[in-house]
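Form predicted on its own, single chain, as structure tokens, below.
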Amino acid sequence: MTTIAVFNQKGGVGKTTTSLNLIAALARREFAPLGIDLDPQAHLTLASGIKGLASSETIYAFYAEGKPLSHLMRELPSGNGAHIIPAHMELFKIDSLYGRNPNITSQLKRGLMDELLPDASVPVIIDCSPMLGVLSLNAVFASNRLLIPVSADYLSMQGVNRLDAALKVLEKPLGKPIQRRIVMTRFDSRRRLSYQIYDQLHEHYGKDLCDTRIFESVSLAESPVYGKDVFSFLPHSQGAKDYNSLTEELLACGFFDPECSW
């Protein structure tokens, strides 16, 4: 099994659109991927049609509460074979309260190491929260890669800098480089500076950087509202044929193949 964490440290720059889409695209190809909503603010939950539960049925209850993650799994409302484990506020409350163990950031890797890992047919895609914290730890030290979504503008290419900065720093502990990948998103083919943006993280970035852009698209902004992910939504939209392509590149590569080293 691959476990991918889908992060950045700025917010708005796609991170749930691509968990969630992605997540769908695995499903269409018969994966069964599991989502794990890893951000307080649960917006893979909410965008994945999921409302209403209490923090006892998510994910918060796997560190307050020791809860197995496997009780927490539950099918996506889409029917398309996924599972998800969903995300609540109360989320927030995991870096105060267990900040200072030493032990917390390798949480969700003995969850999934001692449950799920033994069937390796099963991708797992992690959302995480826009910020470098107990639980962003918890995902990156659990995952086998990273997929970076950057969108179209200054300050989020900034942002990725910054972040590539501190990946390279946590290798340390963890003994082995983080693989990741960047991908471009909200791109608009009218504005100059997305290709400024896009030519300036090919430059530095180099094979690391996805083929593929994700365009800016009604679709992927109003599938959400819905509780749907692209492919529910409109299926022949510019955002279903743009997360179909980065799938298929990414599948290409090797990216969900542990073994696989590019």
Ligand SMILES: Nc1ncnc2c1ncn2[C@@H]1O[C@H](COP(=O)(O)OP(=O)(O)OP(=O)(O)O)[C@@H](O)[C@H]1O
Contents of the next structure:
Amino acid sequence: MTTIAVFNQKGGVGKTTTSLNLIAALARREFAPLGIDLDPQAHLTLASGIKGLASSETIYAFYAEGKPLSHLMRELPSGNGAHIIPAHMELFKIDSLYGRNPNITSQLKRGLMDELLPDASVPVIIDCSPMLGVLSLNAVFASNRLLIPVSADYLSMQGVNRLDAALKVLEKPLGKPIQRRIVMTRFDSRRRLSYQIYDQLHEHYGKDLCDTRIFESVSLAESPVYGKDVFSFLPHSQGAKDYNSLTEELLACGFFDPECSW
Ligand SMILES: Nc1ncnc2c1ncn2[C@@H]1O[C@H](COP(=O)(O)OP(=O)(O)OP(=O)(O)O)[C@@H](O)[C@H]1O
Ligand SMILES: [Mg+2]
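Coords for the form predicted in complex with the ligand, given the form predicted on its own:
Next comes the full complex, this chain leading.
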């Protein structure tokens, strides 16, 4: 099973937008993916059109009550065959409640292995919060891939450099390299800075940088307001085209194949 953590410590770079639309693009290709919302902001849950859940119906209950992940999975309202394990704002307590427990960082991995891992055909996409705390470490430890959205601004570029350093430290306790790809988001073709940042990323990260750039677009900004992915909202938009290209690129390079390394 390919498990992908979508992470960058910088806020607002497009982690949730990328998770939402990658899940939808995979579902359209009949992969039946599972999304996990691991952010107390619960943006992936909301952007998927799910509201008003009790904390006991969300991933919070997996950490706080030991509820099995399979009991928390629900079909996405879009009916595209994808499932989600939603989040709840109570998740913000996890860091202070369980942060000292040495086993906490591998709890999600254990949960997935116990229940879901045998189904190797299901790609799992984890939308992380912008903090490198217990929850994001859970995502990284449970994943065999990391997708790092970097938006076209200077601070976002700094964020990916810091994250890269943090990942090098994390690879020791993990005992394996963390396979990663960087995708540039919110690319604005009218701004020189967008091209400069893309070039710098290319220089630093070479083949780890995706060729596909996600352009700044109204369709991507508006679709979550209606609880929809961009393909159901505006299938012929720039946003839909970009996330289709990203999915094709990731499929072509073996990102969804846990056996593949590059
Ligand atoms: N390519 C894009 N074009 C236009 N708007 C975008 C694009 N990508 C993201 N946005 C918008 O920018 C905002 C931040 O995006 P998103 O929520 O995906 O970022 P995030 O990294 O998940 O944020 P956080 O760190 O808070 O979790 C949202 O309102 C989203 O709709
Ligand atoms: Mg988010």
